[in-house]
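Single chain ahead, by itself, as structure tokens, in the form predicted on its own.
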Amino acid sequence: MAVEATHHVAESTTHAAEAIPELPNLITLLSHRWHDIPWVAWLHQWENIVFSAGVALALCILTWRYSRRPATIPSGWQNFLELVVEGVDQFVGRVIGKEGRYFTPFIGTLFLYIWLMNLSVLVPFLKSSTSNLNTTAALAILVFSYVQWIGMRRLGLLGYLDHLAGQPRDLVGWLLVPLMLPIHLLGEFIKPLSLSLRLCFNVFAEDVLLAVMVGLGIGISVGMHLPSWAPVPLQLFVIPLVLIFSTVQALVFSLLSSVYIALMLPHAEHH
């Protein structure tokens, strides 16, 4: 009985998966039409990594081409490359201080990309990765790792260790420490953990929405009889709101990662 109940929760489980609406990728027809072929069948295990891989391929080959030869007066992509770079320059130095465009490198790659990943969605028979816990979860491990090493760094092991027990300088504060220690640990590893779930599921959600009015707009057509471009206003309406939230969220994921960094440098260093 247990096991029948098992498997009973198990197909439940896989069939409320597969109702879940998501917009059919290249992959995903590759993989329908031709499963049984071995590279088809990789490609579809591994999709999430090979449209992060294409969207991280798409970006250094934009900002090789627009920064090997920078014109002068900057137009077009230029123009638009260096917006970014200097309204991300100037975020994460409000964020963190003086010290900002240290890390206005790593903080705006990983704007650029997320962003691009949150709006691949738009693009036909392309999928937003970071709609896949796996892929926002190497992100978070990521930052995580990235701002234990700062810490090191910076304050080095003696200050990065005396950071996570809460800077006892007095008796209570070394009373303190056995307390202060796991709670600052805690922290530090869930952190990581609440940057990836607020990007996956929101991200998620956008894709969600998206995919039910696509279908939505193609069931009133064809229920209708209306013209294939009937159902072309619902989908207009959904693509501005996906811009505003994709924007929204690659910013949020910068910001508390810049966040985290100014946490973790020496107060002298940042507001």
Given for the second form:
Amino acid sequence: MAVEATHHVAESTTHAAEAIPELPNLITLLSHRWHDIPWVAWLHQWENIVFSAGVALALCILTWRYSRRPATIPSGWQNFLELVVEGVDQFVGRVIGKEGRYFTPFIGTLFLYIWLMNLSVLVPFLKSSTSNLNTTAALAILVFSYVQWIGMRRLGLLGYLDHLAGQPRDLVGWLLVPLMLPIHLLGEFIKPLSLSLRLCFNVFAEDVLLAVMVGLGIGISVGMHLPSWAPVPLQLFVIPLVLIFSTVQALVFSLLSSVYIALMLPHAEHH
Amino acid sequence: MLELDLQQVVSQAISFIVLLWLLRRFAWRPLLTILDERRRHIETTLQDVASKKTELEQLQAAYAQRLAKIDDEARVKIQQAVLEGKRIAIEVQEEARAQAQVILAKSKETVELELAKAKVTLRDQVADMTVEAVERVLQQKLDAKTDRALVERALDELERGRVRA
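Which structure goes with the form predicted together with its partner chain, now that we have seen the form predicted on its own?
Entire complex below, previous chain first.
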């Protein structure tokens, strides 16, 4: 009986997952058409990696093209790149302080990578890799590892442990260590979890919203007996929202990563 | 969507690390360097402009001061020239006056001399005429030398008498 119930729940969950609308991308289209070809199946399995690698490649080409021999008086894309670079540098500097410059490449790369991945859903036949937990979890784990590494390097092993124990300096502090240590440890592990889940669910919700609007447009066009090649473009109303939320989510991820780094640095007084 | 696949997580992590390495080396460093250089360049240029402006203002003040000094000097020189001119004019006047005095004195002398000469000539002529007249009157011919002595004596007496008068 219990097995049957479990099976039923699993089946309904699968149906529910299948019912979530998603815009088709190049790889899913290929997969629908040639699902029995092994490399298409492989692509389908690794589609998040493929799309994120595509974004990384585009980012590399763009930055390499315009930062290879940067002109003293910038123009065109170099202007835009410098605007982003300077913006990120000032942003990180404001959060972390004068040591911010050292962390600018890390935070800046995170921001650009996540931002472009978020926005790639707006390009037809592409997909936001950040709507997949594997991508956001990987980034969050990297941030977590980097923050711990920075803590151990800057504070030393004892300083790092002291930080985790809540920096006890008196009897009360030492008595609270058994309480503070698990809380701090838990907090450190919750950080990547919240980072990854927040980004993944927000971007996923945007993608679903976009897909729903596209589907609704097609439904209306069918209902009004319009030709199938002329659906009502309802997604146009959502695109500005997607643009804003994609940027905000990338900023939030970068800001929180900067804050985690700042909290781990020796000068940070967060108690 | 919520299924975690370790392989995919690791692949994504490696993908990001590679991207970070590439961007750090080929994008962030050159762009941040050029931004810093440009900021320094702008700061230096602005400082240069400010110092040049100060320098220019100082030069302007110095020129204005110098111009004022030149004006003063010119005024003093003009005044000196006017005074000098007046002094020269006075000198010239005095010199001219002295020369005039000299000329006047010389003229006086000349006139007096000429007068004396004329007097002498007149006396001679008067003496001659008197002698001639006396000769005619007396119908008597005296020798010329004696006549003359007599006349001259008579004239001298006459002259002395006039002077006394």
